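Only one chain is given next, in C-alpha cells, and it is the form predicted on its own.
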Amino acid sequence: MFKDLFYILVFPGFAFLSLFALAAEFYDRKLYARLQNRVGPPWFQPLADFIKLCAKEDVIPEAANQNIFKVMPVFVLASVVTASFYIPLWNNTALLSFNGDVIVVLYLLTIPTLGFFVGGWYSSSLFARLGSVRTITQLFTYEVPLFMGILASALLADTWSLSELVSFYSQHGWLWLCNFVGFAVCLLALLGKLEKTPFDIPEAETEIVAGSFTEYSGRLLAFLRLSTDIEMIVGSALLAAVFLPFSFNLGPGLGFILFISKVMFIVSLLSLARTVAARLRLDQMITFCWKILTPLALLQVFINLILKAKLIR
C-alpha cells in the first residue's frame, strides 16, 4: 500500500511530475524567449507564478455551477498524472503495462480536453464558452492525426502496449526511423492538443482573454496551468516513447538522465515549432489538419503496413 501511495504521490507521480513540468516550463519560455531575441523569465518564475495562485482567493462566479467549476481542475490533473504511468521512463517497461495502453494512455490525454471544454462552459462566462466551444472544435481535428501517427508504430511493432513497442524499436535498429512522417505529424498535432501557437486559437490573448480558463482564479487557475505543463511533460514522453525508442541498456541513472534528454528534446522542438508560425484562424486550422495532417498520417499507415509485410516474409 505505502509502495502504491510512493509512485502516485512521489515518483513518478504527483511530486516529480509537478517539479518536471515546472522546469520545462521554464526551460519552454525561457527557449522561446531566446529564438525571440528577448530575456525571458528568471529561473523560478513558473514555482513563482503557481505559489502566488496558490495563495489568491478562488473566485467563482455566482451564475456558474460551482461543483462542475471546482471538481474540473482536479480532474484533469488527476487524467494526466495517470497517463504517465503507463510511460517508459529509464527503461523500456513502463510502472503499469498491458496490452491496450497505447489506447488506455490516448484516451487519458484526451480528458483534459474535455475538462477545459466543461469547466469553461459551466462558468458560465461569454468569453469562457466561446473558448470552449473552440476547444472542442480543435479536438475533433488533431485527435485523428495523432491517434493514427501513434497507432502507425504501434502497428509495426505488432502491440497496442508501450513497453512492447519501445522494446522492438531497440531490437530492430533502423526501423524506427521509418516512422519519421508520424513523428512530425505527432509534434504539430501536440501543439495543437497544447493549444501553443499558431493553435493558440481557444485563448487567443486579444480576442477571448483566457478561454476556457477567463473565471478561473487562485488555486483552480494554478491546478490547471500546472494540469497543460504536466500535460506537456506527458505528451512529449509519450513521443519520445514511441518515437526516440533507443535506451541503449545503460541502467536506471544514465536511462533516467536519456529519458529527460529526449523529452526536453522535444520540448525545443515545440518551442521552435511556435516561434516560426503565427497563429492560425480555426477554420485554417481544421483545413491543415484534415488536408495535410490527416493524409500524412495515413501515409505513415501505409508505410508501416508494407514493412510489416516484408518482416513477415
Given for the second form:
Amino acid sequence: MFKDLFYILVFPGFAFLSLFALAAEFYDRKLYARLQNRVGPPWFQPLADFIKLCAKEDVIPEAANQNIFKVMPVFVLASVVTASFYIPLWNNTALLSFNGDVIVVLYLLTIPTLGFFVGGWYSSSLFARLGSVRTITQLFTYEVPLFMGILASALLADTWSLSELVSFYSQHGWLWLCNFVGFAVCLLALLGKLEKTPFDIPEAETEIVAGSFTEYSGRLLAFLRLSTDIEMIVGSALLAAVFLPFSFNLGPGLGFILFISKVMFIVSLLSLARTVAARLRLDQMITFCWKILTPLALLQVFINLILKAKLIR
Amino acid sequence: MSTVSNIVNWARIKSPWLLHFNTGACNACDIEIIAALTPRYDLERFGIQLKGTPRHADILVCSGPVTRQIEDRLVRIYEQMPEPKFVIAVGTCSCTGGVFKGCYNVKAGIDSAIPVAAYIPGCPASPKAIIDGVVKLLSSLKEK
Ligand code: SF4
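Show the same protein again, this time as the form predicted in complex with the partner chain rather than the form predicted on its own.
Next comes the full complex, and the chain you just saw is listed first.
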C-alpha cells in the first residue's frame, strides 16, 4: 500500500516527473535561446511560472461548461503520469508491464490531445474552438506514422510489451540501429503530438491567440502547462526506450544518468527542430504527414519484416 | 504564511507575462515594443514573455491615447485579465494624450480609463526605456 503510494506520488510518479519536466522545460527554452544567440531564461524560470500561475485568480468563463472545463487539466495530467509507469527507466523492466502495454502507452499519450480538444471546445470561446478543431485535425495526421514507427520496432522484437522489447534489443547488440528510419519518423510525429513548432498550428499565437488554452488561467493553466511538459518527457522517454534501448547493464545510479541523458538528447533534437523550422499551415502538415512520414514508416515496417524473416532463418 | 507570500511574490516578479494592446497609437510605439521583445534585447532573461490572450497575462502594455472607440474594449480586456494585474503606459500619448490631446475622437491618457501602474514617456519610447520601466515596476513590487 505505502509502496504503491510512494510509486504514484514520489518516484517515478508525480513529484519526480514534475521536477524532471520543469528541468526539461528549462533545458528546452535555454537551448532554444542559445541557438537564437540569446541569453535565455534563468534556471528557475519554469518553477517561477508555475508558482505564479498557481497564485493567480482562476477565471472561468460563464458560457463555459464549468465541470468539464475544471476537470480536463487534472484528467490530462493523470493520463500522462500513468503512461510513465509503463516505460522502463534505468533497467530493462518498467514498474508495471504486461503484454500489450505499448498500445496502452500510445493511447494514454493520446488522451492529452483529446483533453485539450474537449477543454477548448467547452470553454466556448471562438479562438479556443478553432484551436480545438486544429488539434483534432492534427491528431489524425501524426498519429498514424507515430504508431507505425513504434510498432515496427515491436514487430522485430516480436513482443507487445515495452519491457520485453527493451530487453530484446539489449540482447541483440546493434540491431536497434536498423530502426533509424522509424526513429526519424517518430521524432517528427512527436513534434506534432507536443504541438511544437513547426507543428504548433493548434496554438499559433499569431493567428488564434493561444488555441485551446485561450480561456484557461491561473491554476488550471499551470496544470495544463505542467502536463504538456510531462508529456514531452514521457514521449521522449518512450522514444528513448524504443529506439535507443542500449543499457550496458549499468547499476541503478549510472543507468539512471544514462536514462536522463537519453531523454535530454531527444529533447535537444526537438528544440533543434523548433529553432530551424517555421510554422507550417495545416494543409501543408497533412500533406507532409500522409505523403512523406507515413510511407517512410511503412518502409520501416518492410525493413523489419525482411530482417525478421532473416533472423528466424 | 509570510514565507509562502514571499515565495509567491518572488515568482510574480520573476515571471511577468505581457499582453500588448494598441489603444490608438500612431504605431511607432508598437514597433518599439516589438523591438524590445526581439532576440536583440532578449526579454526572456527576466522571464518576460509575450502572450496572446488577456487570461494568461499579468501586465497589460498599452500604447497610444485612448480613443473614444477603443475605450470600451480597453476596459473589457482589462477586466478579462485575472488578478493580480498591472498596466504599463508606453509613450507620451498613453501617459497624457500627447500630440493627440484635445482631438474630438480622443479622451486622454490610459489612466482616464483604467488604473496605470507605470508610465514610460518618450515619443516613441525606446526599447531600452521600456525594459527599464518594466524592471522598475517589478522592483517596486519587491518592496511591497
Ligand atoms: S507617443 Fe509618439 S510614437 Fe508613441 S504613439 Fe504617441 S505619437 Fe506615436
